[in-house]
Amino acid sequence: MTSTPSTRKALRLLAVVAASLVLAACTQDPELTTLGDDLAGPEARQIDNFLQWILWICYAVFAGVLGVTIYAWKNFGIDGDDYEEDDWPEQIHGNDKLEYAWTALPAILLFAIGLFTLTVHNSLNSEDTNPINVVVNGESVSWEPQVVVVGQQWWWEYQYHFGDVDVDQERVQTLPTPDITTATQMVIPVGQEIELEITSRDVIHSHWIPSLNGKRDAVPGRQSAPWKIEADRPGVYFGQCTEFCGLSHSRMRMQVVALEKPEFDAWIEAQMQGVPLDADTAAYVDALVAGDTAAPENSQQRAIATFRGKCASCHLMEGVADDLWSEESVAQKLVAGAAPNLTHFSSRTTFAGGIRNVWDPKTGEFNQNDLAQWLRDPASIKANFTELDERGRLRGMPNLELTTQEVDDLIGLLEITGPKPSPEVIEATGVEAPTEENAQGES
């Protein structure tokens, strides 16, 4: 069978398109991957193993279909431009054996794939009982590792509830105040199954840490069926929201930091403390809480006055503005009903939804430049602020029109909220600094 010029042209075009798609998918060091040695959890490896088997089955089916097609083309093909009626090959009908074979074989194959799919699905959605002891306020308590994951435009919140707290509820708003709340980063102990209760406060998001497990949607109004992650070695594992959720969807990232049990216990102990203030500054806060109009005497006290006056209506900072912050007032002010807890801001390594570094991964220094830009003009980093309705409810970080002095003071206050992460964690969690082109795109 001879090919026409138009057929050869179409085949060349198809080859170019196929090669372009293959090359576009190639990268040597992807930040997010579901394949290979970067997988650090049993669930992720289970998905990978299942995918490999499915791919090999697909390869075999493809090769078989292609082989039959080529065989028929070579042996029974005729030239469409030059043939006689007698050139048609013998037409065969009613071959029962062939019909049984190509009906039964795909049915058996699909049944096997379906069975394996259900097995993997049930395994990923099962949960084990694995309580561990953690120290909370000086007392050892048994904790079934569970973390409530809350998506909102455009950042992730992680809640830790210790003691006798049932987090398997339908709405996050009904849960008691968590013992620990973090933003953007979830910290877990190595070698422990962590059950995730995933929900949303506004629109549908999707939580995905590919090195540890697949994705699970965060749906407003309900919490997910049991979902879990587990890291079998210390490290930092990146993730991304995978459900389009608005202007800054692509800048809604997250990280899981897996620590050995002693380091995880130390992290819990530090997170249970308030902001470390010196005696004079603590007395200044007490005076403000009591209703006195004490004048600030240094930059830290000025920062506290600024925080209480301009930030505490949305953000909690324990030991600084507890008396001004309440879940009810934030729920009335913000559409999502929550803003990141800043009590331990500098114990994290990223902010603004995981797109900027709190600590410079190269020098280990506090990233004052990016933080100052965020405080002065949040929209230059992340399109996120809007006023939605007649009730005046807000979404995202507004521009508070802070003065240069107020920005400098707040940066100094945020830097001491620590404790500072280890150099290894700072280096591992560092996100790529935006280029001038990227920065313009983010604005």
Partner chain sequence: MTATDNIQDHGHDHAHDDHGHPSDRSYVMIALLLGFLTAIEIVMFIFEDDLPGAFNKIGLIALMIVKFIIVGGYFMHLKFDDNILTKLFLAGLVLAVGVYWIMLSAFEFSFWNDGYEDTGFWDGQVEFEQRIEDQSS
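Superpose the two forms; the largest set of C-alphas matching within 1.5 Å is the rigid core. Residue numbers count along the first chain shown, from 1. This one's a predicted model, so the numbers in the text were calculated from it and none came from an experiment. Compared with the form predicted together with the partner chain:
Taking the rigid core as fixed, one finds a CA shift for Asn399 smaller than 2 Å between the two forms. After superposition on the rigid core, displacement of the C-alpha of Leu51 between the two forms stays below 2 Å.
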Given for the second form:
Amino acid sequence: MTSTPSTRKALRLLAVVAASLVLAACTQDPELTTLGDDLAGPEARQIDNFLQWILWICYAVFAGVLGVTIYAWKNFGIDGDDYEEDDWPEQIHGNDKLEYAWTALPAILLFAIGLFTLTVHNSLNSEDTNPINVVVNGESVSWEPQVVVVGQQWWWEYQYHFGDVDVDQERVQTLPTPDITTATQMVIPVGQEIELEITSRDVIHSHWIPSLNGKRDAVPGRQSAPWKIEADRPGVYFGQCTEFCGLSHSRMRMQVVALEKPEFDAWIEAQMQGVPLDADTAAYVDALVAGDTAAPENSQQRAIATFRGKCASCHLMEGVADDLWSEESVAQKLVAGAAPNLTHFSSRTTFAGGIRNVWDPKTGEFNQNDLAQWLRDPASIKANFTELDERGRLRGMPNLELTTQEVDDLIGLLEITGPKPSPEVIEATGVEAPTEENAQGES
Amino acid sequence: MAIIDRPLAIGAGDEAAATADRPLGDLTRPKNSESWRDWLITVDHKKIGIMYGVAAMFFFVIGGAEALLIRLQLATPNGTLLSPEVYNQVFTMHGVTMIFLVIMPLAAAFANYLLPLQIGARDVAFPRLNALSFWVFLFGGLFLNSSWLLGGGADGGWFNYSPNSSVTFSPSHGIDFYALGLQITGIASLVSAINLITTVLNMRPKGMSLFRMPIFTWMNLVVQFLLLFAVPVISVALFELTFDRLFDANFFNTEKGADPLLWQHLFWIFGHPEVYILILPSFGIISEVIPTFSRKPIFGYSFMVFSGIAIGFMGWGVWAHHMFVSGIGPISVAAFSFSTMFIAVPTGVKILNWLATIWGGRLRFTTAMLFAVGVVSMFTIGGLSGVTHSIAPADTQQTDTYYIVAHFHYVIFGGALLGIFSGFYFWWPKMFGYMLNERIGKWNFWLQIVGFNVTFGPMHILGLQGMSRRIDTYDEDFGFEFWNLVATIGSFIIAAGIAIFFYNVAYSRKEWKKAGMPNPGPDPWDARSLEWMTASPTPEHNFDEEIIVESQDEFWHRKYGYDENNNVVRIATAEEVAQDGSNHNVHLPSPSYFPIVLALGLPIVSYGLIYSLWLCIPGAALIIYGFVGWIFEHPDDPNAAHDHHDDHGDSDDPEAVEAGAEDVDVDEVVAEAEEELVAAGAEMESDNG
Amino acid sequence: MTATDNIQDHGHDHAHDDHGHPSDRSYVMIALLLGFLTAIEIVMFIFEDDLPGAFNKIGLIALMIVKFIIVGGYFMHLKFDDNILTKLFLAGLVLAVGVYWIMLSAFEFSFWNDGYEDTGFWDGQVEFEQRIEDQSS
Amino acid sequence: MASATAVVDEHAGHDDHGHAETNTGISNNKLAMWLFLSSDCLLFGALISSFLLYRTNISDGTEFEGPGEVFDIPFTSLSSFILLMSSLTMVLALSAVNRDDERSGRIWMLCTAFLGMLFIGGQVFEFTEFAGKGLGYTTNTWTSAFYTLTGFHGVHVSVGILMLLGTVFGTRNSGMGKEKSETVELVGLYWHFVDIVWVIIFTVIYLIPIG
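We have the form predicted on its own; now please give the form predicted together with the partner chain.
Okay, now the whole complex, with that chain kicking things off.
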């Protein structure tokens, strides 16, 4: 051993660092992790199990290489700064047998790994979604669980088509109007393989719910090869866009809420309704739609007037402003050609691209503060492009210069869009290291 | 005449047989002088190599500063040091700078300096084209970085996927700078690849068969072939991007039905060989360092060579593993997953051969050796995590997370950069005539390797914890805080290590001068290959006379032989064997103004394309002037001997080598260097309508 | 050591044996042959409707390759030059064909399908954009 | 290895042929030219594949229904033939220079350049025709890919013409005899390469897709 004191010190430091790395790796299990038995999706667990094997092989190989290096260092290192004149080892130029051996052995090992890989790959890419029955508008229909996932700068849209639509053959712009459209949060039944049709309206994004399965890019003009997710227990599972997609890439998140079948049915039923307005307000809306200029009488009606004036050309809110919204009008105003559907805003737990909670996970109250901040100045929460593109289209939510009054009114309107999700789901959306309690969601 | 510089094969005396023609033009070539101007007009491969190194280290400081900014931003959750706009530019430019303006040119620095020396040649095949390569690279790099001063750098990531790179989604000029800047540096790489391949294939001395070449030369030959074939692919991709952005073409316009995966395929068909372009020079460097400091020949020379070639070949069949989640279809994924795995085989062969070289040797842990051994173990980590990516299912979880960031930094920092530092310490005395301080060097090494592991080791964990790449901020509760802080601390340890390297350079130089220490001599390390067979620093003419090569590791075999028991015995000292560089009679190619003139035109044309086509006119004029001057330049210093040497006799007086005695016209150079350039300029303009 | 000196020796074995180059007369004959092949191509093109599709395509590709080889072999002298040049050129050519073929296959591109049939996929997009334009005007 | 005996004088017969002494026996310039052509294969490969990828992608809301409608095969056949024949004149030029027949060499090279210009003229005419039918560079992905591919080829031809003219006129003082044989050969290599690229483009782009 020839190392100087300084190198010895450095070695010791290295050992300490390495040890602390290993220790700390075991401490925490955050929500996006791809490792461990807590993964909720059979696919994710399958990948993880396979990876563990490979990692052990890698550790072994690395230990071998490092071991040989350190052994050589200790045993073959010379003392002193320079060579003795005649201190020469045996001059070995090589050994063909050894060479062939260590070419062939890794090749065989990798071939074996390759075969296993193909098996896992095959199973991940095979579909065996089985149709389930869901109740749509009081009618029971058989639904092959497929969700169209559409990325745009910087949020995700999820479309549910219960009718006889071949969603994997169509471009997103030409699909019929979906039965249910949500933003940033996908709701799925537990224990069902859900086929995802992932695409994009502008740039490439990548849809990733690590706890359920690996990721798949959302490529504009292309429908992804089928990709599936499955959650085998209820809960809220987090995701993050993983393909760099521009300015607010880091603020493009999403969640999957897995519900037991009855709750899922209830969710569908609620999503098929419009906004629950009282009779007066409904009449007020009808008057506005008919072209009368009725004066708003209360906060809700003021909110509706504001919404129709400032929001409705991009956002759809069924029963409040559907007449003002059309796919074409949005395509003219926005680069992506879509803005989140707000009809059931408060039935979700997250907004602004999945980075803020609709309902405070601690108190269970409607998150007025964040929402107010968002309405006053969206760019302060999620960075946005401010200038229009060459065709005069916007990207992201502009600052609409709303007054305090308007903001308050709109928050009131958004709160009733409901129905409010279950307390367990609201609690689980808090981004915290999971405890036993909230990791399980509602069990 | 002087269109193409004549091969500078070193004759043992019967040189200059080729006929000198009547010179075509009357422009006289500048003469060598000792002033700084000499560096601007030099065509000496050693000076060009050093300039490559200096320029690359300059960009290295810029890229490193960008890296520190990234780490500072991510040190704590919800970092606010950089705005998202700036962050996106910083990480993009960090990647582009480090890959295209640091690692590639550093490798080019070594290749330029050492390839001719290692094969015992006097210069590269086309000295002026060599100068052109450097200046084009330098101006391309400066052009690229000038975007910081002109409204911000590129913000699409170094991979720059369409359609995020279109004008709609990136309206600033950053990506125009990216596309044109990389196009320019691509020209430099292509010209240099043709030049160096020709040099290696054509200019070896007697007896140096391909299989007697040092491994460093071999690896660089493979790299130059990879560049030769990979650069045109990225050129086309960049042309298409440029035309899309500047002239509204539709290659990546999804609104007109373009397929964004076209960019990805073209980019990665270039991009994967690019990975080997980055790493193989370093493999070559440590294949020289490890045998020298183990006092053993490289173990399994032919396997080392063939595994390098195999890596080069296989590198062309694996590009789509960057696209496992892009939606290329399960069959393509399976095929590429399988092919990718097997690239680990030749890489593994190399690692095992290095270990076998060390095994049973007499290891002297100089700084160069420490860095080399560092490469072996650190690159192993990078290679192994690479195997986990080749497993397509696992890759669907890992790709675009920090696990990937960890992986490629272990490959590019742990493999390529550490190897380059090994090369610095190893060849410094040969290049500059003084040794770098070993004690400081060891601090440099340990800080760098500890800092490196503290920075990038945790990123494996972060990636598997689910931290995405290219995010400018993360929330508190995902559990990313601790390891990000550790990584940031590590990055500053690296910075300290690099700073110590610069300090070492300055300190060692000063000490050496102050102490009046003797020249380290031709062979300070008791090394093995031909570059050590001449004085340090290398004299301008490299070798006094041609070296007749009889074996691999020729220099070593001239110093040592075997006794009857097969023990190594010295038969000569290095000083006895080496040439002292005293031959001042060697005729060298004259310097030339025109490489730098021609190269200067390229960024001007590029600015013109971005800002105003009028600016293209002076740029193009400069390029044309460069070409015309190049062609009509006097072949040589008119005062130098111009007589026709047809006498084959007097071998004791090594004679002038007639530079540029061969006659080739306009055509050749135009074809080589201007090809892309003309295509770029003319095409863009013609397509503008 | 398996090292060989084969490259080293090339220069002496094959250097510049110009003797093999064809005469001007044979160059003209070769050019006539090339012209004739082009004529066949055009005839095949004219009668493409009467020929089976695959036959037409294979035939045209085959003629293209033959022309390629003739120009490369005779006009570019590959047939007479040191075959290291042929190898270098083929390296680039084969690499290009292989890599781009794989790339196009990954796009599920087929050379054999008929080019300009209505795929239907983009029509929806066009229609949609038309609607937008109508709206805005 | 160590005991290999020296053959110190082995370089003796190296200059037998009176040309540059290189390991491969091929001059640096010629080797470099071939390396460049080899590299150029990947350039055109990428352009051709980009075109092939978009060859069916012609929807743009205009009346354009595919190249069958605009391609004028007889016309393009003629210009293809012209380019093919320019390869003949090029090779005759080289042959003349090899015979030290400077005059014929110059004439044949000028012929080659002239045929090249005819070809370029034809291409300009074709582009104008297409543009007249409403197919601009930016019309759709098909036109972008088509113009870029054929444009790049056209630029290559133009560079070739410059090389030819440069050689013919640049050697007015120094002569263009046998000693210039390699210069002419290199120009020729480049020229023939551009020709065979067109052989591929003509078949793959013009003749085949209308199947």
